[in-house]
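As a starting point, one isolated chain is supplied in C-alpha cells, in the form predicted alone.
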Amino acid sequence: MALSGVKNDRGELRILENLDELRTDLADYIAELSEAAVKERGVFAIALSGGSLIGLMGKLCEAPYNKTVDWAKWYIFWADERVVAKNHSDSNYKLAKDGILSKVPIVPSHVHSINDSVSAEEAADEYMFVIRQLVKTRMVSVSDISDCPKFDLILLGMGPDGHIASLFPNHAVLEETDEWVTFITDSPKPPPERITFTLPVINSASNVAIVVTGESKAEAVHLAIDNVEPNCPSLPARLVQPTKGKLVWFLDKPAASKLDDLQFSE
C-alpha cells in the first residue's frame, strides 16, 4: 500500500511498501500521463535520467503496459547524459536502450540521444538545437510563462548528495538560467563530462517525478522535502519546484525513513 500525501510546497509524496509496489505505481503513473498527453497533444515527450531509475521503470515492458501504452507517440529525451560513446557502460542512453527501449515498439527516430562524437560543450549546444527544432514543431510544448520547453514528464533520480540530473551541490551550473542544456567537465561523480538540463527547463515541465530508493538517501530526502533550518545545505533536489507543473516523489520506506511527522503502520 502506498502512503500518499502533500508535503508543504514540496509536491506529492508516494511512499511505497517495497520496490515491487514502487515499480507498479511508477508504471501506472507514467502510463496515465502518456495517455493524457497523447489524447491532448497527440504526442508524449518524456525526458529520462540514468542510475537506478531505468530499472525501476521496467514494469512498462510487461503486460499490460507493453500493449496498452501508445509507444509510437513517445518522444524520448535525456535530462542528463554522460559524454561517452553510446555503447559505453556509463551511457544513460545504453542503460535505457537495454532496459526499456529495445523491449517496446518505440519509433527509432523519436529517440533523441546526444551526439557522442563531439566535446561536452558541443554536445550540449547540439542537443539544445534539436530540442529547439522540436519546440518549433510543437512535438515538445513550450512554457507559456517563459521560452523554455515544457516536457510532458521529466523523470529524475536523486543521489545521496541530493543531486538531480547532473546538477550537483554547490556547482556553478545551478545558477545557469539562460541555456536549456548546459555541460560540465568536472562532475564529482565519474565520468567527469556530462550534459544536463538546467533548472529552468526542469521547472517548466508539466510533470516532474523524482524516484528515490534506499536508506543511504534518507537524509537527502529529508533535506530535500522537509521544512529545514535556513542554515541547512540547500540540495539541488530542493530546487525542483515546477512553476506551473506537478511534482511527485516516489519513495520506498527506507528512503522515506527520516521524513518528519511520518508514521508507518506496522
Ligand SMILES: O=C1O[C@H](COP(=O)(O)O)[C@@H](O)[C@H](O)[C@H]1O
Second form
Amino acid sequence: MALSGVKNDRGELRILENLDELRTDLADYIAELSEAAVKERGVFAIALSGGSLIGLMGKLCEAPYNKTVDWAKWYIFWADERVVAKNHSDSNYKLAKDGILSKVPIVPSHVHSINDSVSAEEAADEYMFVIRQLVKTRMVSVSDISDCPKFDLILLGMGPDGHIASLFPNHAVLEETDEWVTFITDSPKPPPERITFTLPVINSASNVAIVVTGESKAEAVHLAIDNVEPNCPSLPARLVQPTKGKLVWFLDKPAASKLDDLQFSE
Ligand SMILES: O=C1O[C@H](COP(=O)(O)O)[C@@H](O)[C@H](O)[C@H]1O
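Having seen the form predicted alone, could you now give me the structure of the form predicted together with the named molecule?
Up next: the whole complex, starting with the chain shown before.
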C-alpha cells in the first residue's frame, strides 16, 4: 500500500510498497500529466534523465498506456546528457531509446537529443538554441516569472551523493543562473563531460518528479527532504524547489527508510 503526503515545503511524497507499485504509480502520473498538457496546450514537453529512472518508466510501454497516451503530442528532451556518441552505452539518449522511445509511437522529429559530434560546450549551446526555437513556437511554454522554458514535466533521478541531472554537490555548476543549459568536463561520476539543465530551468517547470529507489540513497533522501541541521545548502536535490510548479518524490520503502517522522494516512 502506498503512503502519500506532503512534507513541509519539500513537495509531495509518494512512498510505494515495492518497485512494481512504484512503476505503476509513476506511469499513471506521467500519463495523467500528458493528458492534461495535451488538453490545455496541444503538446506535452517532457524532459528525461538517465540512470535507473528509465527502467522505472517501463510500464508506459505496456497496456493500457501504450494505447491510451497521445504519443504523437510528446516532445522529448533530456535534463542531462553525457557527451558521448549516441550509440555509446553511457548515453542517456540510447538508454531512453532502447528502453522506451523505440517501443511507442513517438514522432522522431519530436525527439530533441544533443549533438554528439561536438564539444560539451558547443553541445550545450546548440541544445539551448534548439530549446529557444521551441519556446518561440510555444512547443515549450515559457515561465511568466523568469525567462526560462517551462517544461510540462521534468523527470529526475538522484544519485547517492544527492546529485540530480548533472548537477553535483559543491560544484560551481549549481551557481549557474544565466544559461538554460550548461556543461561540465569534470563530473565526479563518469563520464566526465556532460551537459545539464541549470537549476533555474528545473525550478521553472510546471511539474518536477524525483524518482529514487534503494537503501544506498536513503541518507541523501533524508538530507534532501528533512529539516536537518546543519542544512545541506549545496545538496543539489534539496535545491529543487519549483517556483510555481509542483514537486513530487517517488520513493520505494528502502529509499524512504531514513526519513524523519513519517505521519501519513494510508
Ligand atoms: O549520471 C546520472 O545519474 C543520475 C542518477 O542515476 P541513478 O542510476 O542513480 O538513478 C541520473 O538521474 C542522471 O540522469 C545521470 O546522468
